[in-house]
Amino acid sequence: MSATLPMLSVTEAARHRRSIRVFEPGPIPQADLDAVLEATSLAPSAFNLQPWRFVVVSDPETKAKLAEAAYRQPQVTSAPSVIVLYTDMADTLATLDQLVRPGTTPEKAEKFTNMIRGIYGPQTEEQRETWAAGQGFIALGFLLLAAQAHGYATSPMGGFEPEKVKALLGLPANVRIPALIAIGRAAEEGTPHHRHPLSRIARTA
């Protein structure tokens, strides 16, 4: 956590984050970033596979040409960085012994690896990538509240050409990306908030 900013609970980065679209100067401490990119790191995922992956991108010149992938959108080039995040499932499957919780038996361990094998083998490349795509959300979510909880505001993108995107930062064919974050210290308060009360959404049974 940046010194120079107070930490925020959950609750409380939920209440205050907006999407901002322009940004305040400046680079982004990389003990900032660790930190966000960290606590983002501990969203769950089914089985633990862990499908995501982020690049971020400060330098100037690549964030110009991430900004014409991203149909001009400002904030790409008014943050001082855009974390792209993107899901991997060809990667995850070939590295399946690094997800083994320390202490795993052998037995246990070869147990794992071949039931997930099992699972997401027989699938396509599509289907496999799609479903890592969905977990890919909840990355997302946590990166924005962690963001928040350290005092920077975000902004996600959905709108960019996934394959521009992957051949400017030379990422594999297969992968997913399921969206652009802009990251830096808000120059704007951005539009507040306007949800559905709880009782429109949620209900018991």
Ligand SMILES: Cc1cc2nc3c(=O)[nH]c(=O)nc-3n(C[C@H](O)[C@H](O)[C@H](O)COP(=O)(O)O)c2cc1C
Given for the second form:
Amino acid sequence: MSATLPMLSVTEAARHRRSIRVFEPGPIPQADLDAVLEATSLAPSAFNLQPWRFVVVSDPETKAKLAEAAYRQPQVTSAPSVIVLYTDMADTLATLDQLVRPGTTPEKAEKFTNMIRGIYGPQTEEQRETWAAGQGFIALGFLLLAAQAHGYATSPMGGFEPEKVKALLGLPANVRIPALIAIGRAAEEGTPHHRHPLSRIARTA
Ligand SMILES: Cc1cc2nc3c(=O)[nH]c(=O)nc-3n(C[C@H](O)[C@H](O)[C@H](O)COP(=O)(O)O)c2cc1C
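The form predicted alone done, now the form predicted together with the named molecule:
Let us now look at the entire complex, which starts with that chain.
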């Protein structure tokens, strides 16, 4: 938990979260970044494959280059850190043994890994990485709420050139990048929520 602020409930975090694009200067304590990413890592994923990976960019020079890859969106350089959320099915499939729950019998473990290879092995790289990116957006939702709960504002961004981000950070060609997330203490209020009423988007059946 953030050292300075009480943690918000999920509902409070959802209500208070807004995209923030101007941040207070000063680094984020590593313990706070870890707390946010640990909560994020609890996100669910199909077959519990957890294909998400994170690079926390805090070095000003690297952030400046990241901003160039993100159409110079000002929040990239304003935020003390930018989290690059990417998904990597090649890494996931190469390390399936790490996903076997402790205590699983070798037979069941083999059944699991064979099943996963059977599903994703025949797919094209395009298909499986697209699938993994979808899982990555679940992590994005968790991250935005976890950050808010710990007293940090965020700005999720889809506006960037993935190939430039990959080159900058030395990421493999196969990976997808669901979002960049600027994170830090808010220095603006953001825009009040404007959302569909529930009656417009939900119904019973
Ligand atoms: C996946 C995703 C990508 C986004 N990309 C950008 C972006 O590149 N630049 C930006 O300024 N805002 C971006 N946004 C922020 C949205 O515009 C914002 O979430 C939306 O207008 C609702 O406002 P709020 O976040 O303040 O509630 C993105 C949001 C999401 C979830």
